[in-house]
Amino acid sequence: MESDLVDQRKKKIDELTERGIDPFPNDFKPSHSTAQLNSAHGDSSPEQLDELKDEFALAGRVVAIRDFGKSIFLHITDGSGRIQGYLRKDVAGPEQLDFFKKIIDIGDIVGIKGSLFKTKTGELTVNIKFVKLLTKSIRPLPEKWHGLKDVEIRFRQRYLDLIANPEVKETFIRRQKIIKLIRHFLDNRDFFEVETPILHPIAGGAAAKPFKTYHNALDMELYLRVAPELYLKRLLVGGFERVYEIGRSFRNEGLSNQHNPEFTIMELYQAYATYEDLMSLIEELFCYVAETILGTLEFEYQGTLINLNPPWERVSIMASLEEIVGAEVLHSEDMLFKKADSLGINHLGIRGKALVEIFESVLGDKIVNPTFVFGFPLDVSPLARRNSENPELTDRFELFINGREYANAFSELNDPVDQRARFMAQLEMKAKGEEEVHEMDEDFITALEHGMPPAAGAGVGIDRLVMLLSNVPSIREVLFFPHLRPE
């Protein structure tokens, strides 16, 4: 029983305390990491290691113990890797061997010092002359912890997942590399990284249901941001012509393999650019990141071959729908809504919502290779510039790969009169029952009245990009601590 093991370990802590030994000291300094030793000496011959006069100090978690009576083989892991240790009575002394046998358990964190040698099987090993307990673990690792597969435990207790499954740690190292590459790409193109507020007086920048909170000193309701868009566009007004932000946004929506209530988004805005310019920029960005991370633009994702080689296809929503459902359906609101009803779409009598969701239902999930889907209806694109040739549509695109949206971008609406009218139309949609709408933001309209340069902006879902380039099916695999239902 785990409770019995916990009691045994607590008794060991009591025993150490009675002997005047701190079970949680903080006075051991490693000289090397396991990765440094494996890199520097992993290929050395036994003779070369014998010639080394150096002793090395390492610290890490004990993950394996094999007791041979007068000696013990053990493995420790640190933040960089794993290495074997060998504790012998005639090298470390009987007291240290006895201490290890009586006190140290798998899961404890220890410090070791010693020289290096190779076993008969050629494994680099520390010949331990000194061992010290640094952290006594009270709870044992779960049964079958090595290769832990229980999804519930893995996500609720990510620390156990990271201990048990080295490949999980690699996913998060890859995630950080991807974010660094995005920064490098944008910084080299004169984009300026900024930070904008997380707490917003008005939930804006995306059609999403927000989380609400309250500020006592200001005596006002605030919202966790659903998107940084409106603040970044205020910076365009202020003269920052190329800005971007990478950070958390929050949406009070359901949980799924693709959705978490908090997620990471990168948004960028470029003055004197159009949505077509951003198609080229996003294509270049994705290719740069993928090729750097994977070394190729063709790779498998969950059994499907993905080809990122440019140029990427560009598809009109309206042209595609006309081909699939017919022009008559598109131009008859009654027939359009009937088509949406037949697909189980809750359109609320909103034409643009019906059009987009029919497209996603009929065609969106069939898109495999990267495709820019453009020409979104005006009533579902309240922040996007009207298309010059067809004012019922906007200069907006979404990037689809393997049936999922990875980016949303458009030429920005900078006409304050039109923007006010669009916000008013959103409120009318809310009256029809649409919960996820853009609220009226008078301060943003005031900013536009001071003059925002023509511009284009884009948002990219970082979590989904990491999923794609790590070949994992769920967003929970790329978030250290995903939100889960209560136990």
Contents of the next structure:
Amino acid sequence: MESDLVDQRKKKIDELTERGIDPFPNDFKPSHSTAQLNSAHGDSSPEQLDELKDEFALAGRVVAIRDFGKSIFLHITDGSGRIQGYLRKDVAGPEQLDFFKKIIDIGDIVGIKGSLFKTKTGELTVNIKFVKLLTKSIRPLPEKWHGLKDVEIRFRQRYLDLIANPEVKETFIRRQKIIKLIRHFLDNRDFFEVETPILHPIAGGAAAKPFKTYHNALDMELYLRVAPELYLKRLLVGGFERVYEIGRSFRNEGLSNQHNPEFTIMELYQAYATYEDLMSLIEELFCYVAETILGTLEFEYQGTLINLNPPWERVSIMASLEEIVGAEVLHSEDMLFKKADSLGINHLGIRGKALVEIFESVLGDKIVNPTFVFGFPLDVSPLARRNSENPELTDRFELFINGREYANAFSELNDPVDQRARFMAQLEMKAKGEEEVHEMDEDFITALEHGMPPAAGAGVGIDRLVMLLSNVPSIREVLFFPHLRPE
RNA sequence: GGGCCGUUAGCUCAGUUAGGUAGAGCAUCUGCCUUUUAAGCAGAGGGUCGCAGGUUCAAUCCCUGCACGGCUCACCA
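One more: the block was the form predicted on its own; return the form predicted together with the RNA.
Once more the chain from above appears, this time first in line as the rest of the complex follows.
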């Protein structure tokens, strides 16, 4: 029984306490990490190691013990890697060997001191002269050979996943590398990183259902942001010409392989740029990150070959639809809605919604290599600048890779009168039954009334980008603690 | 939210063909073993078979409901 295993180990703590030994001391300072020793001495010859008079102090978790009676082999892992230790009766003395055998379990954190040598098989090993218990663990670790597979335990107790499955740690290290590279790329282009509120009085910037919360002292409802967009644009009004934010947004929607209620978005805004400028910028950004992380722009994602080599294809929604359904369907609302109905699309009598969803259902899945899909209808793009040739369309694009959306960008609407009209149109859509619409934001309109420079902005789903570059199928693999129902 | 699948020892999994109170490996415990690395050898303990009902002389197995998880569809990034 589990409690037997735990009881056995708790008794060891009692025994230590009785002997006046602290089972959780904090007075051991490692001199080296396992990675430092492995890289400095992994290739040294046994003779070279003999000449080293140094003693090395290492600390880490015991992950394997092989007991030979008068000697013990063990492996410890630290934050950088793992190394083998060898505890011999005639080197460490009978008391220390006995202490180790009686007290130390797999999972404990120990400090060891000793010299280096190579075993018969050539493995760099610490010849332990001194060992100290640093943290007694009382619960057993997952099994060493098969690792931990139960996804529920993997996500709920991610620390066990990280201990048992080394490749999991790699994914999270990669995630932070990707975020650093994005920062580096944007910083080099004079973008200024900012932080804007997460608690919003109006959940704007995207058409999505928000989480609600409540501020006691102010006696008011607040929303967790669904996007930072409207605050970043206020900063454009204030004179910051290139800003970006990387942070959490929250959407009160269903969970899936690609959706977590809280997710990380990068949004950037650049004054005097157009959405076409941002196509180039996004293309460069993705290529820079992918090349640095993977060393190539061609790679496999879940069995599909992806080629990021520029220039990326640019596809007009309306031109594509004209080919698919014919021009006459596009010009007749009745025929358009009939076509949408036949595809099972819930368009609610909203023309733009029907158009975009027909496009996505017919062509979206067919897109494998990165493609800028542009020319979104006005009524589903309430924050985007109107196209100067076709006032029913906006200067907006989405980036599709392998059937999924990775970025959304547009030239920004900076006409306060039009912006107010767009918000009003959103409210009419809400009346038609569309649940996810932009709310009227008077404060934002006031900001625009003071003059926002012409600009373009983009949002990139960081979690999905990490998934793509890590070849993992689920967003849960790139979030330390994905949302699960409470047990 | 709908559909399909899953839940057996601390971990990874068998199994119940056809209902008769459960097995392996690792881990744990006891011996032996001073260059092993999934160490080895000998022995031992460990399970309300997800939860709750029902059918039955008898349910881990059949039926129903529930919980959690996975896949998938719908919406969003």
